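So this first bit is one chain, no partners, the form predicted on its own, shown in structure tokens.
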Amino acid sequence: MQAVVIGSGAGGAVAARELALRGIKTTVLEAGKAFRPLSRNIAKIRALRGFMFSEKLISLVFPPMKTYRTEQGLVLIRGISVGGCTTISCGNLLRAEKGMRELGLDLTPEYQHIEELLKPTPVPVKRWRPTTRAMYAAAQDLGLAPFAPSKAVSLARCVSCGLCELGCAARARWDASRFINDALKQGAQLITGARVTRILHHSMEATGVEYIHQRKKQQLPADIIVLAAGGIGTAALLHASGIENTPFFWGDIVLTLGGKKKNADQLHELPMVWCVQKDHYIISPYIDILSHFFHRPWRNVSLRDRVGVMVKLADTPNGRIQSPRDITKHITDLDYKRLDQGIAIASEIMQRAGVKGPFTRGILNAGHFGGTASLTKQDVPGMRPAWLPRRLWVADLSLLPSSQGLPTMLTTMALSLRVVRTALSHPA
């Protein structure tokens, strides 16, 4: 049996590892290259700060991070490298489960399996900066019940550089390349720089994939095809293959409120060490590197004095994807209303903790994409939308119809593990 996995991020890496461990001949096709962190070369981007007026320029100094600004002004962030978006994450492992109960989807066994492998742990308060502690206390005083999320980070190796989203040079934070390495040890093959152009299929049965590698178009037959290219990549590839998919996507919109406190040094700690969870968003301390370097209103405050608090929103699933370069995404009045509510709470927390203004909003951005191959309640037992060709499986956030407003790395991995286990026990 031959399996092809498209993508090497959270979903693809779990799928490849599980398939290889089961003795399935597995090939992983990754459009990007091996990951190299920018955090060890942060001086380069600091030196260029005054000349970098567009977030599109980030890929010039940091190729794994790709950005796209929609006509509506929302910046979409993707990780294109071995390990996908996990390489530029904060390492949080939370069970993001919005809408799952309505679907009848319970991923508890898969969550437990991943958590046992990664052994996530919260960051001890003693590792937090004083300003972050003060904001946590302020959130407690406001009755917001802040909590410390678990992270897939080796605290013994972590140097608290605060640059998790530019890659972990200390190799303290887990990323999906480690699961890819596990698969390779079991005989799997990884082809980097392989851009998949379409899924080969006829009579509602997938037969293989077509991809371009080293400027040559190639085809690879497969008995199982696992599509885990992320919400944008998966949707674009389904569209290019003539496979009708769910029309709308969500993105977990992020907006960071920036303030100022002398020598806060928020950068010198892990991001998002505590969270407040509301019905439609979370609030968390967070240095928004993208806004610091590319948002003009943030240029009057040094990185050492900058304090940021993020609002991550479960947004309306109204985006449309034709290709990675043809995306629309509107922020609705309801989305803006909820963002304003979160920002107001963030402002109150910051002011109570001694953070001063001017309080300035950062770049509206999104980095978790899903909904474009949504499961229905009837689909859940087979873990695949009924309209997919047989032998083709989706193993990323595309399966979830609801935006989460939470870190989604653990949920992506749990979804993928359930999909692969289902594919092997009940082939489509």
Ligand SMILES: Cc1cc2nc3c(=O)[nH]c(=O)nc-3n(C[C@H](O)[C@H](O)[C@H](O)COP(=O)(O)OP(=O)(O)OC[C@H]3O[C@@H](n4cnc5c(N)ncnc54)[C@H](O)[C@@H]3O)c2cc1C
Contents of the next structure:
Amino acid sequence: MQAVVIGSGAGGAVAARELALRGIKTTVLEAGKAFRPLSRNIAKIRALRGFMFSEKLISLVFPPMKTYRTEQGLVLIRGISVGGCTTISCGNLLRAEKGMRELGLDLTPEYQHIEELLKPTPVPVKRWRPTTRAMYAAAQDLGLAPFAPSKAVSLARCVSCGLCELGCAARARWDASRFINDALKQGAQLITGARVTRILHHSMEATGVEYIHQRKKQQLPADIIVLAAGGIGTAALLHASGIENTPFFWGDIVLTLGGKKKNADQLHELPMVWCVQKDHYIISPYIDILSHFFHRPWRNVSLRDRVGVMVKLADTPNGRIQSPRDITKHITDLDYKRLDQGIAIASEIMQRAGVKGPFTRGILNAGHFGGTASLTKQDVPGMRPAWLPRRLWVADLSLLPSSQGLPTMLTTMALSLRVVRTALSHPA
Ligand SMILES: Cc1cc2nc3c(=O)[nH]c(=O)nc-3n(C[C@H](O)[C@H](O)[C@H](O)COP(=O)(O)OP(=O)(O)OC[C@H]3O[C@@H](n4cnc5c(N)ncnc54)[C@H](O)[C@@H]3O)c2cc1C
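Given the form predicted on its own above, produce the structure of the same protein in the form predicted together with this ligand.
And the full complex, kicking off with our chain again.
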């Protein structure tokens, strides 16, 4: 039996690992290359601050990070490399479960399995910067019940450079390439720079994939095809293959409020060491690197003095992905209203902790893409949307219809594990 896994991010890596561990001949096709962190070369882009007028240019110095700006000015961030978006993540590992009860989906065994492998742990208070501690105390005083989320980070190795999203040069933060390595040890094959262009199928049965590698178009027949190209990549591939997908997506929109405090040095801690969880968003201390480098209103504050608090919103699913370069997405009035509510709380926390203005909002961005191959309640026992051709499985965040406003890596992995286990026990 030959399995092909498209994408090596959170979903693809778990799928490849599980298939290979079960002795199935597995090939992973990954559009990106092996991941290299930028963090060691931060001086390179520091020097460019002020000359780089668009966040799009980040991929010139840091090829794994790709951005796309929608008409409404929402910047969509993707990680295109071995490990996908996990390589540019903050390492938070939480169970994001919005909408799962309504679907009848309980991923407890899969969460437990992955948590057992990654052993997530919160960052101890002694490693937080003083301003972050003061903001935590302010959030407590406001009755917001802040908590420290668990992270997939080795604290012994972490050097608190704060640049997790530019890749972890200390190799302290877990990313999905480690699961890919486990798969390779079991005999799986990884082809990097292999961009899948089409799922081959006829009579509602998938038969393999077409991909471009070293400028040559190639085909790979397979008995099981696991599509895990991320919310955007998966939707684009289904569309290119003439397979209609769910006509909306969500992205967990992030907006960071920037303030100023002399020598706060907030960058020298891990991002998001505590969180406040409200119904539709979380609030968390965070320096938004993209805004620091590319957002004009943020230009006049140095990294040393910059203090940021983010609002991560469970946004309204809408819009459409035709290809990675043809995406529409609307930020609704309700989304703006909730973002404003979150920003007002962030501002109160910051001011109580002695952070000064001017308070400026950063770039509206999103990086958790889901919903494009949504499961319905009827689909859950078989873990595949009913409209997929046989033998084709989706194993990434695309499966989840509800936006989370929460870190989504763990949920993606748990979904993928359930999909592969189902595919092997009840082949479609
Ligand atoms: C900046 C940032 C920070 C984040 N921080 C956190 C965090 O701290 N905690 C957390 O839980 N979540 C975080 N997330 C979200 C999390 O990383 C994603 O939800 C998760 O990685 C999604 O997994 P996925 O498998 O759906 O997609 P991805 O991880 O994006 O993987 C998709 C893979 O498919 C590949 N691919 C795409 N198209 C093709 C194609 N045509 N052919 C072959 N390969 C293709 C891509 O190169 C990529 O490797 C963050 C996201 C971003 C952008």
